[in-house]
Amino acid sequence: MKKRKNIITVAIDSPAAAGAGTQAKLISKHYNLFYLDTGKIYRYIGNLKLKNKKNFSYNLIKREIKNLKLRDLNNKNLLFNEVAVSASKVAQDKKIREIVHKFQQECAYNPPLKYKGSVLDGRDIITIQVKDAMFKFYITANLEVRARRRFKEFKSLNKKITYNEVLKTLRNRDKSDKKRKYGPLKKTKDSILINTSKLSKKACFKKIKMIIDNKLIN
């Protein structure tokens, strides 16, 4: 794959809800950066699950990211709980995986020419999809704080869920992500560890924007 030279690129490690998608926007918003969420991929992918049980395929999938459209991945009924669940479960099968990356990393490394270079964030962004990304960013937050994040979400969406059952969803999730067979979610060395339980947007933000400065100015 042929890759754009001299843009800016940003991967974003993170387990469910601890405020990474937030950070890549207001990243991609200030350094005029494409923004790619992947897990939305993966959540895309598990609702066409949810939605075709009898004739859900790789082709199919292949169908689907090839017209996939950024707007689609803005469906709300992307965030519901079965749909996570869903997700977490076609993101360990290795064919998928194989079809989500050729899309994702055409996306870090060919961004539209209007932007200046491109944020993803996801679950193996470092370790898999742009390795050698410009700027390496591990978000986390506590369990406790990410439950209570996503279940005022999901009141936001008038979702019927309680509290416990949120937290339990993430802790799932949480083990499933670290513990699959394919792209676990972990940090690596080289990434900078930013734990936002007791950070605001507009401090977390800061932080990493002093980061990128630093590097962009030296």
The other form holds:
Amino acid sequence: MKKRKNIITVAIDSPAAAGAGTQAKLISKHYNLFYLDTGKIYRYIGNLKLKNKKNFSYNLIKREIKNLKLRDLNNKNLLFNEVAVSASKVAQDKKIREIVHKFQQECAYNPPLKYKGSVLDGRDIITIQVKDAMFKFYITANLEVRARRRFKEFKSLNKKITYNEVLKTLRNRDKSDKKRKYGPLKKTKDSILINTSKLSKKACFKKIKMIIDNKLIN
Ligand code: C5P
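Give me the form predicted in complex with ligand C5P now, not the form predicted on its own.
And the full complex, kicking off with our chain again.
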């Protein structure tokens, strides 16, 4: 694949609801980088599976990904818990992962020209998708903190779900995302650990900004 030269690439891996999306958006805004939430693509496919129980196939996924518009990823349904669970299941499939890789790497290495680079977040961004990223962050937080945050988000979306259900789903997703055979979530040695459990969004971004600025200036 041809890669645009002299761009800033930021790769973030994290378990669900650790605050990676929030930080990725702040990074993209501050440094004028194209942002792709790669989890949304698996959610899109997970949702496709829920809607097409009978004719869900690799060909259907290929067609959908080929015609995928970024605005399709803003669909509010993709935020639902059942879609996240379905996403985590389809994400275990090697062939499905291969179908979405090209799309994700295009976004990372050839972002639209109006951007100075890209920031991607997900589970296998540092380990597989953008191994040579200029900046690598592993963002995490403890399970209860993540469950509380996600529960609050669901409440603001008027979703009927209990805290315990959210906690259980996150625990199961962590397990399947870390233990799966293809593209499991793990922290690489060369990535910087950011634990957001006790940090505000602002404090967390300040930390990340310092690391990025330090390297960009030198
Ligand atoms: O990040 P988010 O919670 O939206 O991701 C939904 C699911 O998609 C995850 O639980 C994970 O199984 C899968 N995923 C993945 N690889 C990525 C991003 C997400 O397998 N790069």
